[in-house]
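Take a look at this single chain, the form predicted on its own, given in structure tokens.
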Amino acid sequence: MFSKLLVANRAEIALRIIRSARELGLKTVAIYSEPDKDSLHALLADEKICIGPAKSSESYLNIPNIMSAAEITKADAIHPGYGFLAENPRFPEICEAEGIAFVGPPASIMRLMGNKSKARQEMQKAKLPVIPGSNKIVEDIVEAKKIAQKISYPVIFKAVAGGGGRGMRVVRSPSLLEEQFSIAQNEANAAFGDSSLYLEKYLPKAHHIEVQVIGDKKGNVIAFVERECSIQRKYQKLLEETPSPFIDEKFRRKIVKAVQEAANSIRYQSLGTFEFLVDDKKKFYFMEANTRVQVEHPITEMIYGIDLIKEQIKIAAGNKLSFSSDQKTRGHSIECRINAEDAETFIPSPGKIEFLALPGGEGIRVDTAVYAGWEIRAEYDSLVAKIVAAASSREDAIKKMYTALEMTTIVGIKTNIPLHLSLLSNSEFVRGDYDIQFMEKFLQKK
């Protein structure tokens, strides 16, 4: 095992990864920017040491600084997070340039399932399948009409290299074809600096649904229950749930099983989620993979009682995985992303938290790096904190996780609380009755 392991990140999921690795007897290292010295992980970390000014790129996107850090401090190991650095293919090959354990998968991985293209070809070779479109990168303008006339719109343009919904349009109609795929290819190059597109068939009545994978260095994997991630505005996560509403028994066991051997097929290892669209018709189309810890870890964790950010940092240091795939699950988890914003106009809020009250019990969890008199910076994601609750029933989850956020109390800032509050309230909603169109419609209603 490791003797120190830096944390190449911040906020509330740089405070979750230091939890885990000082319960498995680790000193942490924690890197900051200067606004952020006063933060949760740098306070409460063993170690702390500034890389940088506020700017991303020139604190948690640079290497050499989050590498001088590792050497001055001594870390035999290092965790990326999420965001970030967390699926930079140069990063793990860096750090095994210089001795230093990688918390995650490979470069050889990353590069293969990080970009979507050869991705999608890698998980045909495996059976999964996908939606159709473009099985390569889309060249020009021409190529794209003859792809969308082949397939039928809609169609969507997604950005090879990246996420987030940036570099992702939606192109109904031939005459609108040429503008969105301008566009996409502007937003990603901006975003990843990478304007590369591929185009696939747009299902507009379907789930997204993500299944959790976890492998070792000798070759174990396993495929977890399925998260529901529906949910969602402009592409980007709201609230999550476990298990899925949608899918029915004999489905949940079809998609594990065909994700666990595709996983095992490029021989995965560390923590990654592979996305899919299932339709209406129950038909599951492989989308992408991400090669890191997802935001929405911790509710797959509720279910199974395990810590996957300890069980990660095992495998970096050589570890077989603890348990084995036929683990059981237990109830229903939700988790509702807290963010710093106009819950009406979404407009970020960024400003100092004046007063906290966060909500506890049975069955609660709340991941969060905040506390009253801290700054939530314009600079940074706006998230503030994941809510997450587990009971027997989902049923039971909405209840605890709408009364959990009733009981909490951020002031100083705008919070997208009342959001959650009208979507839990919603007998849409509570029937588990939507899908990814459900936001825009809902929306539209209020």
Second form
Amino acid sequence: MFSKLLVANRAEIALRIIRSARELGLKTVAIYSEPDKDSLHALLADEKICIGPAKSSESYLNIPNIMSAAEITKADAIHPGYGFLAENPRFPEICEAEGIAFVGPPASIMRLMGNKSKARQEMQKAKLPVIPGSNKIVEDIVEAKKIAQKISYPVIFKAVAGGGGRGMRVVRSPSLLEEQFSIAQNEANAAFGDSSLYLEKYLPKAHHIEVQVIGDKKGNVIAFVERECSIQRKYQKLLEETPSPFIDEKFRRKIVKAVQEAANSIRYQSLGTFEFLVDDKKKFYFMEANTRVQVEHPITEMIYGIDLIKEQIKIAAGNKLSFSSDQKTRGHSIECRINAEDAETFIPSPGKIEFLALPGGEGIRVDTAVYAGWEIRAEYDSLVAKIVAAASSREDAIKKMYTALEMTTIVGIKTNIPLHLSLLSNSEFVRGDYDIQFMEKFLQKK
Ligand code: ADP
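The form predicted in complex with ligand ADP is what I want next, because the block you gave corresponds to the form predicted on its own; please supply it.
Full complex below, order starting with the chain above.
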């Protein structure tokens, strides 16, 4: 096992990783940017080291500074969390060259999955169905027109380097194709420095269903019960639950088995998530894979009673997976992402938290790194807390979450808690009757 883990991230995920590392008996090192000096992840680690100013490109994305911090503190492993450097294959390569273990998949897997168009091709080989579309980058508008005609409208342009919903454009008719092509290219270029796009059939009444996998270095891979992530706004997940109310046992077994086989075929290592769209006829299509821990991983932990991060650290140290694929689940779990934003207008609401009362009790988990007096800064993610509820049934998990949110008080900033409360009391949501377009209609009706 390692002796000291450097966590190359900030806020709730950094703190969450520090917690698991300490339970494993590891010493922990936090890195922080200048304004994060008094952040909880820095205060609670065994050691902390400043790696630069507020701007992420000069701190949390600054590989030379992070490697120096690891060297100075003699850390023998690095965990990247999610976001920042988590899916940059250069990071594990540099760690390897420096003799520091990287708690994540090898660079080769990141490269395979990092380019969404290449990942589609690879997963087709692994027998996962993909959404009809271009099998490679769309070079120009002439080619785009041809493919769109073949797969029929509506279609969606997606950035090959995509993430966070950026560089995606839905096109409903041929007359709009050219304009949307150039908008998507510009967006992709601005967000990722790569304007390459591919094209897919747009599936309007679909569900976003994802399957968590974990693999060790000995070739053992297991896939977990699906997470339902169709409650989204602007392609960003807002609330996730597991299991999905839309999926029956037979379909569950089919998709989980398909993912397990696909992940096995590429000898997937570490934590990862395979994302799918599932249409109203219950056909599933591979969308992309994320080669890192997901924001919503706690709901899987809640129904399995396991700690995915601990397991990820152990397998990075060479251990064999400590559980098998027939692990049983218990009940239902829901996560609400509490963001610093106006619940009506979605305008970001950075600022100082003046008073904070977080929920608790049986079946409630709160992943956060905020405290009264802490300032949510505009330059970082607006995620304030992840509130997770688990109960023996979906109905009880919804009630538990509703009560937990009613008992949450955050003064000083606006949050989207009122939006979550109205969602949790919406009859269609309560029936489990929703798809990826649900939120758009829900927000229009409000
Ligand atoms: P990103 O990596 O930018 O988050 P994803 O490929 O994961 O992008 O897609 C994010 C969301 O966009 C999906 O959950 C879904 O709501 C929507 N989406 C993506 N592709 C399609 C498609 N072909 N048809 C309909 N919706 C889509």
